[in-house]
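We begin with a single chain expressed as structure tokens, specifically the form predicted on its own.
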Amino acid sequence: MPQASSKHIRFKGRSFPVLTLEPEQPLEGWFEQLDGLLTQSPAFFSRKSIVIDVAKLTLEQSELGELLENIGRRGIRIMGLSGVDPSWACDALPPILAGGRATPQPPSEADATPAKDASSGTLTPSEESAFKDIANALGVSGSPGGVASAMPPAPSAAPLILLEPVRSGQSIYHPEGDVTVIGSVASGAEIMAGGSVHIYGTLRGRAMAGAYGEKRARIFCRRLEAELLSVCGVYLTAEEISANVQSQSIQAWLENETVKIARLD
């Protein structure tokens, strides 16, 4: 008789980008931060990979399970928990999680350098040489007024690059560098880099750079029109963007834990 073949389920780790999200106290607050960002941006966490790391709270198991159960009612899944003690594993909370790191940064730019107001319009030359090849490459011209550093990031990887528009509805993630699209970005459509974000056209969804903890990172587009901007985590929706950089080609940045923007031109 022939031998009958053994068949084996393999199982391997592995590790996967994953969002993280951190509550903070009062959480009535943090409660309302969310919501507004969500009336924004209904779909910002959908169908993504969402952790939930309760370090900085002080909490009783019974609690956890009602801040997860309010979490949940806001259409956000939960796919693992992280800043509790293993022990209170259970069936009625997500997976917990341990021995997480952050995304690893290299020296942000205000360790090498002073931070400059970024109202002054204050460059060095080499920094007005570095603004004015980055206008170029993006097709734009004029003076760095109001830019507080133009050096670019170092990408991390091979970059994305995207040849068409990106319809409504439309998800773009790419954890390891740079995401470029050779046209906009529709209302509804998303694009999450884990370096930067180019677009020459114009940006009318939500566009998130350094989604994995790359402060450096930076937005630039050809016309701003967005939903919502972020870098590293830090976020602006429609409503705080301001009115003199709408409509123009602009640039994002992170400093002091502040979403800053400039035009190019």
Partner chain sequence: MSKTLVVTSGKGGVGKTTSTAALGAALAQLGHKVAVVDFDVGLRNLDLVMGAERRVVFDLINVAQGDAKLHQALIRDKRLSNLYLLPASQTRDKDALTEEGVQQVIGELREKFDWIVCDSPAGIERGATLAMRFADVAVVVANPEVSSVRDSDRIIGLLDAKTERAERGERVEKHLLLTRYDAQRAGRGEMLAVDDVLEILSIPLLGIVPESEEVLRASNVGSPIILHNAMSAAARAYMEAAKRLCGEELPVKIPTDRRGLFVRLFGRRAA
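Switch from the form predicted on its own, shown above, to the form predicted together with its partner chain and output its structure.
Only one chain is given; partner chains and other molecules are left out.
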């Protein structure tokens, strides 16, 4: 039998620079300008991963699908969505991203319209100028070319607080802060947090803290019946969790590359 080099598969968060496109209302006009630019440099978006930021739009869920379809039809590959209520996450939509920030601008570029620049090591000068063209033509004022940060999440990241039980099949993903659930997490549900996970109920599903490599993250729950616990990519399955912490209120943390569990009372 082939032996794996390490006992566990590790999964860790990592951030990558990404081009963000910010559609603006009225959308008809915005698409017109986008089309105009695509005829000028048709290959600009090809084979790039693009994140669509809709924070500035007031969209219904159905309109969002239409918008994405319209963008996709122009050959733009959408790898994620930003500025969307995380509860909208579903199979029909691209993954929802949160916590993106514009790349810091070099001082020389910090003029009246610094955000129109997409200066980043990942763009060639020609792409950079093409991007400037697009930004100018679209008349965006915010940070459209914001290349999402490649830095670790800010420590002051906002927590996600859920007041309802998390149901089987639901997946809660909060990359930059703590997740608190006032209720139980069902078998077959999962919580992934960049920070710690707090569950004021029974944890029957999976909880992953420190999904972005934060080693100080912990998991707390009122009653442990979990299918899987993971801190910073190191995990324990239900079988590996010792019986004397089963059905107890516990905390779990990372110590010497292993997950430790201790009762809280």
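Residue numbers count along the first chain shown, from 1. Between two forms, the rigid core is the largest collection of C-alphas that superpose within 1.5 Å. None of the values given here were measured: they were computed from a predicted structure.
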**Study point:** Rigid core fit then Ser82 CA moved by 2 Å or more between the two forms
**Key:** yes
Exercise for review: Return yes or no for Ile182: a CA shift of at least 2 Å between the two forms, with the rigid core superposed?
Suggested key: no
